[in-house]
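This document starts with one chain, in the form predicted on its own, laid out as structure tokens.
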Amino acid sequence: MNEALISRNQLRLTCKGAHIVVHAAEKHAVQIGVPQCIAVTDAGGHLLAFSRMDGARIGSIEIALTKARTAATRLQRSEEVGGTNDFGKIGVALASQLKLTGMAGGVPIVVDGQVLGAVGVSSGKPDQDVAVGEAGIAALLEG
């Protein structure tokens, strides 16, 4: 078999790893006093773990998942998708049939240069959503 045609030893985020991200993100959300919806996806944007904290907005459930899906599949933070203007961000959302977003709060989980998935957070202000997601990823990377 031609080895140039296959890939081996791809890292993957486990269910347990996804739950570590969620629990650490919840802890940070409690510390800042902002209940959040937190979604963790695999590299394909498929849900691995989710939490809607008591008091988090119900409307933020799908937004958190969309932010995570965006970061995982676009290999970048969700706020970077669509560029710096609202028209670009709206264009990405419409072109993807609202499956992607340019809203802040989606952060890819990167290990050894590979995107293993992402965390998406919604219910707070953009900087709060990002900080909660980053706290979850930091706990995973600390091991």
Given for the second form:
There are 4 protein chains.
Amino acid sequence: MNEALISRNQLRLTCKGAHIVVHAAEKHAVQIGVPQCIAVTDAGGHLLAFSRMDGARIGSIEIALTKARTAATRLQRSEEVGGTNDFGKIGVALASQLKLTGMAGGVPIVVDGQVLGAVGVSSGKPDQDVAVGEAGIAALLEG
Amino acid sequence: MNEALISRNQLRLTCKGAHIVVHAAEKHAVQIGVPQCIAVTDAGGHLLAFSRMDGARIGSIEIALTKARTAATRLQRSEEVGGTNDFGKIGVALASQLKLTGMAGGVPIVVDGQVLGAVGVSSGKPDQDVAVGEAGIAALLEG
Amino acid sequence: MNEALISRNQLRLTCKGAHIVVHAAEKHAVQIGVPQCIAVTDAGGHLLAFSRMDGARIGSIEIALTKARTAATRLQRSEEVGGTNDFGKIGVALASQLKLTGMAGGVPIVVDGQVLGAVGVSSGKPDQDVAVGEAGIAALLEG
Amino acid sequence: MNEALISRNQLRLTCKGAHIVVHAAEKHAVQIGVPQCIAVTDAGGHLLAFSRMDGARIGSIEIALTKARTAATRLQRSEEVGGTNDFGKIGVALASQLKLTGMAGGVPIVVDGQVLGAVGVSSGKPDQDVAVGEAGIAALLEG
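Alongside the form predicted on its own that was just displayed, please also present the structure of the form predicted together with another copy of the chain.
Next comes the full complex, and the chain you just saw is listed first.
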């Protein structure tokens, strides 16, 4: 086989790694007193691990999944999607058949410059959601 | 308030309980050598915890969720839904807008006669999926 | 970072590789005189390359995509999904929210034992669809 | 048959023509250093050819398809859809069941005054997406 047709040395987040992200995110959520829905996906935006903490909103489950999918498949933090313009954000959500969101709380997981997946957090305020996701990723990278 | 209008002493599965189910299910899946997608929902069929083991199929994520939702909201094992008749099973899936399935692998979590939620397992053969789910519930009940 | 939390040495199909699959599949379709819709996805079932040949059916576009997504995310040929039983196949399609199909014509692309993605072909008879997809993959592996 | 009841001499973009658009668009994307998702549809908005370049976003696949479908079936550039008013753009997306978008990056392919189809591009900035699509069409018209 012609080696130019495939790319080797790709990284993949393990199931165990995904749960470390989820549980470290939970720990941070407990510290700030905000129960959260936390989703971790692979680079294709497909779910690896999920936790809805006691007291987190059922109505935030789907949003956490969408934030994670967005950060993973757009290779950027979800709040950067659609720019700073409200219409840009709404436009991206609609044009993607609701697969993407421009809301804050989706953070890509990057190792050696590769996006391996993402964490999406929902139930708190935007800054809280982002901080909880980042705490999860920090635990993975420092683990 | 008229106490007859509300029902107290309902049971609710905690987030920690849901993760015990997931991880015990994973342990059984490792023992039988079949990586699985494992979903645990509350009584409303809403996701509490999820894990896709290394090697489990991406194409089984949605099916695990559907099996768990079915067992939780139908108060019965998913393979009992729609009876033993193939058309019955298809009919239930269609009439529920694809929210339910009659495939094996969704098992309700029952404590003191109350259905607190369910586990749904997908990636293996029907008997394997059921056994993995039951192992998860057993760990919860014995824990 | 704890190396046990990620998996290195994963393979990825390049865009060029995907087009080689598509064009070799087209060539075989011309030889057997059956214009086809041909889709190639990555391992997550996300589209990489697509071609609808002159005379291929518009109504086969979505089916080709679904067959490729199925083979990629189930790690098996699409005709193996749901077993040999009609209900099994219908049940999988419904329980997956129509993301999967048990129809023949989706073939995984496997290199060094890893599923890098899949090709899905639709417009012909089952055997023709499979043969066209296999011809595409053969060109990649021999290229 | 009454000849007045049918219209002859319609133009149709061939599969080969669609791939020329895709590959010329890819060439321009390489020149400006922005990997893109590129979709070409027929006049009915149905996919003819597609390419996701190495490094282009998975989360842009659906948007490229929506932009192309919009330009083809609205007979205009996608950024003209819904006018210059944000609500107009959102309204069109919603009223079309998310089939259309007012985002820039969808360009109709016009020959002899007939819209034969369109190209839709997504992953870059609006001007980049449009320029890549136009480069694809230019190669077709000059070919």
